[in-house]
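Listed next as structure tokens is one chain, alone, in the form predicted alone.
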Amino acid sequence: MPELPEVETIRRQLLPLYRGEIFREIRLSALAALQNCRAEDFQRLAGKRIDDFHRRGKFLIFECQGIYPVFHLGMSGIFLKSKAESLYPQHIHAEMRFKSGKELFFQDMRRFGNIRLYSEFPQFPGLGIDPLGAEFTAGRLNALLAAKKMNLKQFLMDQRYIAGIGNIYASEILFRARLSPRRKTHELKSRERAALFQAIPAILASAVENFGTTYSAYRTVTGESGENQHFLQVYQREGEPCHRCGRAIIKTVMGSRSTFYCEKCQR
């Protein structure tokens, strides 16, 4: 957490609130979070206007007249409109103030997030296709599946192939597609590949419409919890009845991560 739906929710909320805002100052306190820059480099943003917000996988990109601050939210990163909204002000790592008087704060309690700065639109070499982008096609997905020999859960969470899917949505996608997380990518039949292709954007888009999933730290920019946790079919439902067949949901560990699935429905 946060995964693609949470980052996309934040992007959509930031757009009407901060597009067109002009930076007055930006202060950074967690210098260890800086990946390719120094704190003083962000002074270049003073006087720059935010023209747009973009997302690539789990990365949130600010477009600021030729300068591109990029935030990866890690496991607990959130944005706040006011410092007073923070329960952990000691973990606010970026403070952005604008000429209009508006403010924006980046908080990362667990410190797994990072901040980058680019002079060109970032390309993220090595990052896979975005499952909500035009590049996500059945042909590209089929080619990736055929070329790999790994279990489906591992495949979905590997950011080199598809960008933005984490533990929650990998389990939900596989349930919707009726595929066991243990199945091998290269062994899928044509109809199974088609089901997976349909399930990936459907699950992610639905989660965006529900403002993301909140289990602990994640909050929207307006300070509210996401609502998607109320619609999850298998994740964190160990021992509860499957909504399709009634059999108890199983929890297992794959790649050091909890995995939830229905043994009867997912073959």
Contents of the next structure:
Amino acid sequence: MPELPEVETIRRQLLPLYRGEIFREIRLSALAALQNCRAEDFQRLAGKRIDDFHRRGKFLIFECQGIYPVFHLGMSGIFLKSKAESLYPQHIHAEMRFKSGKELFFQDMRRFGNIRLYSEFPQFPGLGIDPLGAEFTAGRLNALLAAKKMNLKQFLMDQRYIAGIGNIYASEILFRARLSPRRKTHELKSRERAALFQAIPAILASAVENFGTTYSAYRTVTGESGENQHFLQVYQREGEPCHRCGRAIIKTVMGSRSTFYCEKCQR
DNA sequence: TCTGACCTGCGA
DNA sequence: TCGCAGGTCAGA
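Got the form predicted alone; could you also share the form predicted in complex with the DNA?
Let's see the whole complex now, leading with the same chain.
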């Protein structure tokens, strides 16, 4: 489930491996082409050099001399250095080959991901603040919280407000901040807003250090699992004792998504 | 603001 | 065989 830490891990791994590489060809599967844009448009990439990789929320942006392929990994998107590493070669939707002989494959088993091509640096109108960027300030978070009347779990996962948080880290952030996922945004006291402001980047940065969280599909570019699943406090721990108070972790459903929390520690 | 559909592999 | 996993978006 690639959220911000998984996409950031992939970006950091792609940089030393593929920066400076020049595209020889790029092929999209029929499915990828049907869903997103015309495969022939991608031929414009041939001869272009990859100068940088950027991340905005959960979007991964390739900067290629005035052309910007943008990948969203959806639920199961991963990058592979070779086709032989793929467990599901039938789900490879983009094959990128470079003049040096290197290759890069985008595999997306569940096809929730997408690929788009931009002619200038994409701006993503409507996408919220990046929680690891300088623009993420207490003032901006407080203003967002005050303006909304929704529960915290859904607020955190809504990409229009904060970009990059998904189901796993929303639960983990709320545990860290000792806030119930059912609390309403506009009702938080200043001390609680401050706790949330601290918890969001802390949880995400720590997950980046651990190379992301692996459940099922996610793998880093080097084909390894992330490590962060070993450090989760509540996610997928239903019935297990809370690491703070010992009470069993509760699982509930909010917004059609499983949500994990401690009834005693999170108020 | 909320719900269900999309999609596929996996485990019960 | 069926339910579950969850990011996103359309529609209610």
